[in-house]
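A lone chain, given as structure tokens: the form predicted alone.
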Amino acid sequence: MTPLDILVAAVNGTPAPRIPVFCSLLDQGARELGMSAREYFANGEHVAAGQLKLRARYGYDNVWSLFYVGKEAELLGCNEILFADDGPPNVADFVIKSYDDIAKLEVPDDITAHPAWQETARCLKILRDEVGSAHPICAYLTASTTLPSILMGMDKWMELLLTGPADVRDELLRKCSDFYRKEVAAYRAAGANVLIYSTPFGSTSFVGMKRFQSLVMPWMQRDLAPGGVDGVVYYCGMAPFNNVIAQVMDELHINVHYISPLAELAEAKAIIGNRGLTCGVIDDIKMIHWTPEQTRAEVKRLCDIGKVGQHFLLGTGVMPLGVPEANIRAMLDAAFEFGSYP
């Protein structure tokens, strides 16, 4: 069986040799290649082949076609990022500094003849000729109610989240939905076929309850109402959301849930069950500081509690580039021996 095989089977609850094993190497890629950040996401050739050589010399199952979170408010009207050689890239002048722009904030008609796409395109095209038939390609896609943390910054979008002009409010809002709906049909045709649905307001860590089902669901249903919740990943960064999984099922119908690490992973489970797939999540935070044995002993412990009746994908948050490499070979080697059934 092919890594999409796997993936399938695993969605499906049919039979497979082992769990699906995906890992986050993101910045890596320009290490891979011997380039500063900035030179290596530059071109979409470059990180095709950052991912393909990482992805062959770890031997995990997916590919990233994802450069950095900046690149959507690129497509937005952002004009700079902050490039380090020692973390992501990060936006360094907001979209909108004031209320005023939002009102003249304008969502591209055809993402994909914006310049910021063309990049995006290039590499996903390689990913989909060399490894589309047979590996998950997965994209990154920020929900409207968070895009605006990186189009004005967390701060400002609080204050406007939480006691702004509700009209302001959802004008920003919709604008954003707009682009989400554009974004995922322009990925879907470029061939990614795993889509991240980045919401971290999705997860009461950020927003109560009230709020949660009052404000954020419903945009979080328009977001997705045109095009399915097909390949569609429920993810809220590292924050927890075990108590809103039902509600997430029966009301966005996505089956597919990316469990915080600071969440319990058999309660996750236990609510998912056979109806969809509970993807745990190793603490890549604390394995900068791990020993190779520490992260062997917590994928077990992982599997051991995910794997019980299939429907179990282990997977990494977005792994710092801290993380020694002895602690990644430990986690892939322990994940396919500890991942694989009998």
The other form holds:
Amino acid sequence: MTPLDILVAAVNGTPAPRIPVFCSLLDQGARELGMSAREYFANGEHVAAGQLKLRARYGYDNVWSLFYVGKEAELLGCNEILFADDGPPNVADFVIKSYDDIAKLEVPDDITAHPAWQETARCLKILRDEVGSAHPICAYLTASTTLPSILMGMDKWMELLLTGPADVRDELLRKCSDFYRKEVAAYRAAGANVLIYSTPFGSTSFVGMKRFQSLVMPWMQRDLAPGGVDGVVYYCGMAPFNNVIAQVMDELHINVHYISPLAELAEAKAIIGNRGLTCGVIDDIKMIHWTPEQTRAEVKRLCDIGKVGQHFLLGTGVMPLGVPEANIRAMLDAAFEFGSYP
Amino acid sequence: MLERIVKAYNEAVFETDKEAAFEVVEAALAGGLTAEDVVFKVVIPAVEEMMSNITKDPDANLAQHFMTAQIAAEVTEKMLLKFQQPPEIIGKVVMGTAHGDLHSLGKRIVMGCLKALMVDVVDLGVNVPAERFVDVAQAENAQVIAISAMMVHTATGENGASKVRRILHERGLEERIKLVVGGAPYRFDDGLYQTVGADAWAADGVNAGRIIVDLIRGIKKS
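Now show me the form predicted together with the partner chain; what you just gave was the form predicted alone.
Once more the chain from above appears, this time first in line as the rest of the complex follows.
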């Protein structure tokens, strides 16, 4: 079976030799190619080459089309990214500096015609041609209720969301939701088949349950309505969300959930059961200073909880550059060992 | 009457309803409470209540932290104008985000709480070089440097808190100035603050206020 077949089997609960094993190595690509982050991320061929080399070197299942999260802001007019060689790039200039800028914010009619999309398209084409028939290709898409945080800054977005004029807030959310709809269609057309729906405000760690139900849920429904949820993974940026999984399954029909390392995996697995896929996630910040033995023990613990009854994937967060190679190897070796089915 | 006011104010803050919180304050003033009473008997206890709720309640959320701080800061600012005499300031903290980090939400929450807790804050903004933290803390006679970092590399990198610790050590300031850190990476690894050489860390912006006040008191006592 190919890794893509293994993923499909895990979702459907059909026989497979092992669980799918995902690993998010993004910034490591620049080191792999021996170049600076700025040089690496400027070119889709570099990013594709980095992804292919890293996947071949470690043997995990997936590749990523994500450059950095600020790419979405670039598609909406951001011109300044702060690059670092020891961590991920950051949005350095907010597109929305005042509420007046919200009225001026333009969602491109055709995202694929935007200059900022071209390198992503180039990367996706290479990934699709090289490994698309056998390996899942991941894309990262930010939900409408979270995207404003990279357009105006998290604190300004919190302020608008919680205390600002509702009409201004809703105008921004509508534009962000329109953007998501176009973006997801573009990624699907370009060959991405695992669509990470990044929705931290879809966790009650960000807003209370009342606001989650009255505000966030309707906007998520709007985001997802036209394109559907095929390939969509519910992900709250590592924030716990076990208490909303049932609602998300019932109301959004998303059945694949990327569980926070801060949440109880057994609880999530019990809620999702055989209706979808539970993705257990290792705490890769702890992996920075864990020993390989500690890493291995944690993978075993996660697999022991998740593997029972299938419908389970093991994954990472956005693996920090500080995680030693020995721990990446220990994690993957353990995942293939403890994630095997007899 | 005070009990009723405190309860109504706490409920408004818990529900992140700023308008309702201000209505409670206005009614309290109209009912005879002084501005000092509002700050010391309503706002500060509410911040303290939220600190304890956050620790106990797994459902406490970021919106509550943010609104607790914003409401507390705004009410305090308004009330200070009405004080009979300036309040006693507990101490001073120099605060900013780590070098390379542009995320300001956590800092804003901490600053809001500290304002209500009568701590002077020197805000250095975002992407602050390590030397600047120490230079300003020295110049301002601050007791605490507080560094917020939302990304792993800015929390653990050599230009962040670790460098501030090194400079404090080189200048012989470690007994006079304490270093506190906060931000998402520390939540995923509660030993990380020691790795970067901080004296303390806070799991959330509201409790950071309490930790900073404790550090200031510790310095002043010694």
